[in-house]
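The chain below stands alone and is given as structure tokens, in the form predicted on its own.
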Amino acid sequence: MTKLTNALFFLLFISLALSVNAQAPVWTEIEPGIWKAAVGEPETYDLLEASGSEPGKEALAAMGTAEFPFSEREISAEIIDGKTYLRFPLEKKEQIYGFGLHFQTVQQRGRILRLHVDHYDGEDNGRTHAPTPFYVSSRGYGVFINSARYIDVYAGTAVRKESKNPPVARDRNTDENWTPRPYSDAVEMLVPAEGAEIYVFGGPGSLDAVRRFNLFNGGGCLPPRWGLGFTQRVHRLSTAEDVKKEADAFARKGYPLDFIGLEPGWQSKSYPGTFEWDKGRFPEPGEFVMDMLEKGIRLNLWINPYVSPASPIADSIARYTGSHTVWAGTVPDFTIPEARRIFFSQLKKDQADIGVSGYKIDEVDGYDKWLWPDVATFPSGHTAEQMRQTYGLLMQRYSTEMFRQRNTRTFGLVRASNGGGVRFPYVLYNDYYDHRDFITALINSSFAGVLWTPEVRASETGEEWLRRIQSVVFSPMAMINAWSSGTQPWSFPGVAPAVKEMALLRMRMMPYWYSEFAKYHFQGIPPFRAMNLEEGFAAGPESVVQSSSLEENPYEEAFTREVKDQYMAGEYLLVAPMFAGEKSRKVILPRGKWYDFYTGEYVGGGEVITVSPGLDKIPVFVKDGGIIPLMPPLLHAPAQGEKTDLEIRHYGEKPGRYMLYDDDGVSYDYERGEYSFREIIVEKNNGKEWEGRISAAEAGKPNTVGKVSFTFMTEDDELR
């Protein structure tokens, strides 16, 4: 018995030794300021493989290198029973952001998440449309886990007994400072695979880390100009004649409109789809599309990728689909080239080739009760989990490629994305409809490498309608999504004039929006981003606002108040949306001087102000020295080659500089150098009067700038 017992103990010891494999990651700087380590045996199919991301090497080189933000020995990795355990250090005065598209929280320290592509269901638990496994620290670095798995995250919540900085054990009976959540000095993650690729992005600032992440994934998308105009999605069973009447009403009433979205009724069958036109509602699709283009309006079509038995591609694609159906439709395995060829050839022939400009890709996220289960299998051998985490990426990648082959840019909507999807010209949306949470999601999108729109669908009052419209005007896509409600910009007559004014402001600001998206592409700067990425707004003891209303917690001394209702829009603008029922609100201004967007008046700096803008204004503030280029309020984006006049506004007391971007607005020729940045400079002439100038157009490059005028919005001190 003794020998047998010893043998069993020996076998148990060997088993444990084989199942635990502690590793010290070896870091290699693969691009300036970006380090990579591989632990265990990373899976060959991951987020970067699915997205096809390639780094923007020139842009990363221009950023220069950075210091590795950790002591390498503080990062640990273990492979235990086929799973990868990762641990990254946290300092006490450190906040973290990211881990995907959240709707209710911006600060993520102290949270437990499972990063899982899904419909958002009202709780920030990691199940969301873009659960990007990337986080950013207030110390100015980022961490990305390149795995297409459901990743468990303990973001400063778990305490190891051998912790370098353990919390103090307190007696709940007598110590009023006892807390159920003791201080934790680590971010720990569990990847259900026998290895993972890890990337670290250096700073020195948090925005620098975000920029490196975006550029590593190819840089942000650059939409066509028309994509930044105004869009209306019509009722799901609209006919060709209904759509034409809708467009005519916009024109007759003087509301801008650049593209119309057709919902499921454009197809002969949907849920699952046939991907061919319904000839009852759209008897002549080619003629209809061309008629709309002649009106200056493009079409965007709703699809989900589940193939109806009645589809013309049902038989040919069947062998390349998964084991389970969705709404009785087959699920193509888009990692297989032949599946892609069959599916996207149908879209190309029936839609793109006749002039359709883009898609709304629905239901590639969840719920579990709708999509394939985790027990499903796919002919490529990729697991159901991996397909769930990457299906939105695959649809974005290959639909974009279809338009790229035509040298025509697209801009559309999608329900799921993930790490690696930065460069795709798609904006996320969902069925959730909380206005405040929409703004929080817009803020979090800047940490997730995605774009998000706080769309408008319906409202109970004219006030709510206008407040929602104001938010979408200052977002990546100005959209009314009326597939169910049938609402139109003028649906609430009492606020219709103010809605029109806001829609026209969106058009006036197109030169600014287009230039800011160019910075997203070429420099990795999110066009809409969290205040925490703005210089002068960093967390820390020198911050202008300290926590005063949070519940007692062990991190309070290090944090500013969680700011989730105001954000930066482009280089110079701070946007603070109003919500239904509000007459006034508080706005936190970063250090430096800030000015009212509408009047140019000084409003403050490094302080909290209270504003009462009235119903027809959304509070917007401009950084000192800010330059905002505007164009006339056209009803459609400028056509290819069309010149528009510019009014260039300058705000504040500092001289200003701005890089105005220009290209043909529709093609991918900018990737071959067919673009220009023209420098705008505003300074005082002989130190007395403001004077503005713009650099000359570059010979042989696109030039859409007509006459240029300057408006100096802020009076001098002595005149105030």
Given for the second form:
There are 2 protein chains.
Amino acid sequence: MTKLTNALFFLLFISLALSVNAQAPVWTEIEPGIWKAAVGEPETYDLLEASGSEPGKEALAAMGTAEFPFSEREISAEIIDGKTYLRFPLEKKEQIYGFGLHFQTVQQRGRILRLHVDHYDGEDNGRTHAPTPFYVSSRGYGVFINSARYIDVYAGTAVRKESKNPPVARDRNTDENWTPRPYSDAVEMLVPAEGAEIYVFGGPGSLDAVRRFNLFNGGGCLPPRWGLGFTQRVHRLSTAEDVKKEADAFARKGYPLDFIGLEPGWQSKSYPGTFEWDKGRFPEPGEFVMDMLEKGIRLNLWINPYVSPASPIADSIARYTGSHTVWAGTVPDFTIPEARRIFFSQLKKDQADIGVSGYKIDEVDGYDKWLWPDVATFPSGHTAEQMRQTYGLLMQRYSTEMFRQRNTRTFGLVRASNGGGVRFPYVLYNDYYDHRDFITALINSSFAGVLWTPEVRASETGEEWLRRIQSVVFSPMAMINAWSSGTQPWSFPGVAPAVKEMALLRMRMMPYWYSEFAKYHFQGIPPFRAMNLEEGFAAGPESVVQSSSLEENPYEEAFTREVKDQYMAGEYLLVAPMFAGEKSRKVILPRGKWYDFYTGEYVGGGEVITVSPGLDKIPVFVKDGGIIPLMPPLLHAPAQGEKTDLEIRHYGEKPGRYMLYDDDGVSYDYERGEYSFREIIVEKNNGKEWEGRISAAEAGKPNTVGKVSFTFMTEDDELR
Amino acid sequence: MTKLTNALFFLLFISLALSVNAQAPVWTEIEPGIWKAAVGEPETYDLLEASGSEPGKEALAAMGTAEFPFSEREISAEIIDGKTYLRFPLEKKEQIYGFGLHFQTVQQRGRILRLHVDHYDGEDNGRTHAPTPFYVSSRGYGVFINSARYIDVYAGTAVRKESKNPPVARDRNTDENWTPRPYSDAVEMLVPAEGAEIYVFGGPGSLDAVRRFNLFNGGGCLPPRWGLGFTQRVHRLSTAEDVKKEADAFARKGYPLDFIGLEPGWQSKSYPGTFEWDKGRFPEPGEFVMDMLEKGIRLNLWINPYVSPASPIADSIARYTGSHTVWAGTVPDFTIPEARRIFFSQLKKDQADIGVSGYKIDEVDGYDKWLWPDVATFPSGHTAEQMRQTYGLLMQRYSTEMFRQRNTRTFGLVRASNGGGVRFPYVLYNDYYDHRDFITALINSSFAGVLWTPEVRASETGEEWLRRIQSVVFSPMAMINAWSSGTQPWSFPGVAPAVKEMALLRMRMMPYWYSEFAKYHFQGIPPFRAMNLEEGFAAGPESVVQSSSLEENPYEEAFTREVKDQYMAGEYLLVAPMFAGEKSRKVILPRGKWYDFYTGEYVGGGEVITVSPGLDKIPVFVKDGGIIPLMPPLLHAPAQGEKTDLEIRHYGEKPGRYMLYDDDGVSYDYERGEYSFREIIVEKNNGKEWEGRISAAEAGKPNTVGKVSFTFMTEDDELR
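Show the other one: the form predicted in complex with a further copy of the same chain, since we just had the form predicted on its own.
Up next: the whole complex, starting with the chain shown before.
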């Protein structure tokens, strides 16, 4: 009898095992360390199709391959009820990050999300400007679902009967250990389509997985140099004269400025738009743009893509628009070539061709109450849901393409993106305007394949103004957005000198920022990124727990508490913004030694420190051996061909190495090899005195480096 | 040329007309004034299937037919992308109500909802305990989508290019009349399935459409008489002795009490549950239940349906449970007969058979973080989504069935319902506990085919306590829920006498409440309902606008502002609850004449009045000619066969007529005709003196009426 039972159980086991196997996706390594599986019948229109992204094969090859991070049988994929059911395993202490641009949380294990492009409305529920279906594990891998659908995510919340590590049932009446959220061993996802492509990105580290994801999407964007300067957006009804005056005021007062953003009033009508200049406010657009360029100021134009009946393209584009209107404007179906041709011809002829540098693409995110409903139809046959998930991608893609055809880089703002959008030269933004949460978004942008600006608008006090300026200066776009407030950098006289100093610091650091963006492009490393991607920050379970006090043991803390107010900026900098009202703050330093950015003094390593930097400083720390190349505090980014001197700073006691990027700063010629990385080395000669050197400029390649000097920031007697 | 153009336009028109026709659903009048259309391939498992509801054909026949409220060509239905796209027209001034149990809004035009069974989380977005896919128009019709899916609703928000009344595009730069929400002429819905049954309910009035919907679902529930008495829920770990003491305290202090609710601690384990008595706290359940019944007190037991491994049914039900657990308990698939047999046999044997009167069915609503995920599967093959939308229906249906097999009515609490659940003897509740919003939910319950209790738990002050007691007394279930707070009616000594008076008023009004519930059952009229269903409240556009002041012109106001803090209770009463902190409030009186419930004095009609009733009164007003039958202030509902005297009150200057319902109060024999409606008439003899009479008791039918007296509340010299 026992034998029979055993035999039956064995048969049951085999059949279960087989049925599990039958659901296991088949993985193919399509690039080194990147595996793909097609589940069911993947749709032809997906995030990669919409974005048109192509893998950066050379860069991926340079990374080499990796271990497949799962036992393949642990992954399950099934088509049920016309939907794709996915399950990926989680280990006990594993943490996961990603699933888009959240504002209040970094670690996502334990969350339930519906990934849905939308304006962020104060809750991390998956409705956000870039709900990228990509997550990164603390175990050093990433997973991407290439679907332009609203994906439901159960990130370590759903508990299966068949779990290998099921939670124990407890009696809530009497058991104090009862929990409303029992342990779950999987990420489960529901893709509302009869199939999907899924991708796994290997490590070994979490940053490696992120790099593979970014490179797979073509690598990060490389902005033009001017894009990394300072930008001011003016009042929505500003005239050409107002704009010129604004630029002149910046110059007169000595504040840097590279581009000015014009808001809806540049158009003859807006919401919906005509996509042509308002003849009253801008009677001679061509002349105006040229005048501004002569001042060293580029122009960026606000648009949203909804077409006014008064637009010159209204009639010709009508047949290529969706069934529903947005603010009574038609919604172009940009998946149709003719729709793109009509729309972008208007932008090109009227704006790009006269020298406009880029756009701020608004309202491609949400809300539901504003955009087309999910019952809308589009002439291409793509559904409203697919269009919602990809509209930001499409606008980025084809506007970039327009500038690319002129061999001119652009750098702009966009309110929605998604997986596949990594390479687009756009920075995300919104109206949410919570300083702390803006920093959390900046952190999460590194998992979502997007850039984010914690823009400055209005402020209650000079203190808040300066604190916000400080953090936007350490972000992808140093912007004051004064479309409504009319604020200017000097709006709070008490802090105006400190604001100027910060803005000039932004300019001085341009060689660093530009090189870091080049690494975003060529190596996939996000220039602004979560501490969780930094080696030595989240130590593995093998790290010795010195104390049960979270204060004294940041590694443990990194696992158990959200770190969402400090981030890495480029290869060497750790930025810990101050918020209005704070006199001091805690900073978690990863393992290794860290130095004050301003003084070069040693501040600590592998510990939590408290800093009280005063109002005029944002706490910034440099990794041991860090090198920061600076240029003089110019008011505009160097023009094409302009040479600038370099002051190269070295921090700490380790020798330093840095790859300084250089190209023409404006064109796409770098894609044809017209660029160089110059190696900077700082080390001790005979082990005694610090000495720095930079490799020679490559013959025939753009070279913007003038005189080079070295500053060794950390005194020997400060070394420990 | 002109002729040719005309001909072409004609052809275009014809083909457009044909293509619209091709999408127009085909309507069949399935009951008088009720039309059905099948769109695509409706699923076999839907709300009506889950609830097992059958139309009340006789009652519907008695209502007669109605006009189909649309031009059929205006309705569109299409299957696209595996989903059902529906569109119903809206007229310019039309208002719509319904789409479930909202807590903050009554009028739904302009809202976007996803109908999803869930705990209400503070936002009217469609996630609620009863997201019934039914809406009612101010034009006097209703629409029901019979689908157990998460339906997306654009209730007058989506704007089509092809609209007959398209909004005008405006320039936001300069036009002050620009609006972010342009006019929409339709309700559009997305049902994520390849078909759905849709129903239209005719009027002529909005209440008629609601009645047809309710009767189509079998009519409202008829609770047992004791269900309309007072109920107290005790602390979760109460013992049998504690419960007896509680009942004795009520009796000793003279507070009415009909049933006591036991919370999770009655079970040996909970969350997940064993569904058997805890032997420590309840050593002799059978004896205990009998003792309580002898005191005139019934018992109601808290459960949620998730099965503990320690339950006696754990093993036998295992194969009929879903793939995922809830608090480590299995989730029975109640669409499988064997699952029901196992589960309800346990409840019957252990509880119903020893005299337990009913259940409080918790956590069949949400949250997502607690319940099974949408990726769960169930052995019946029904999807997690379908189960989520119907689990509350299934629990209500089969628990009711269990009692019905004993020919015993039950009356309990449930946390989730949906379309089809009208006839179930359950009242919805939640933990949200906002007094004002609880009243809004009570109002909305009348559009959702459910009952709602604004239960009383704890209170900050005696004032709040009394105000909450006052409104719960004018609701479907007069309940104190003290599972956590341990409060009792006399917990605030300062207001204890006033609380007692309210509780006794509840008992005195039992003949009225019982008759009104009978009308819910036999005529489909919600006993507690929105003002918008009251004739003379929302006047049509033809009503004379006397003033542009909203204060002075309530009809106009009813169109333009939410009325969500007053409601109708039964045929004649208008209830306007007071909230803690208020000394006075405004009340909108519909057209006609209205009288103070307590004094019979005339208060107004067709106007906004301000009342300052003092702490011990809740403002209640009686319609002209209103009749309210009262019984003596007993501490328990009359037992089966017990006769009680009637005091019949008449209000106002119109003659009165009332249909008094009577039956045995406990069994289902009324379904076999064992009931009577006795006609009460109040009129002036010779046009001079008020005189009342009641029709004779029907021979052979239950008769609980003892002596009858009449009180004419309104003095002649008060008449106007």
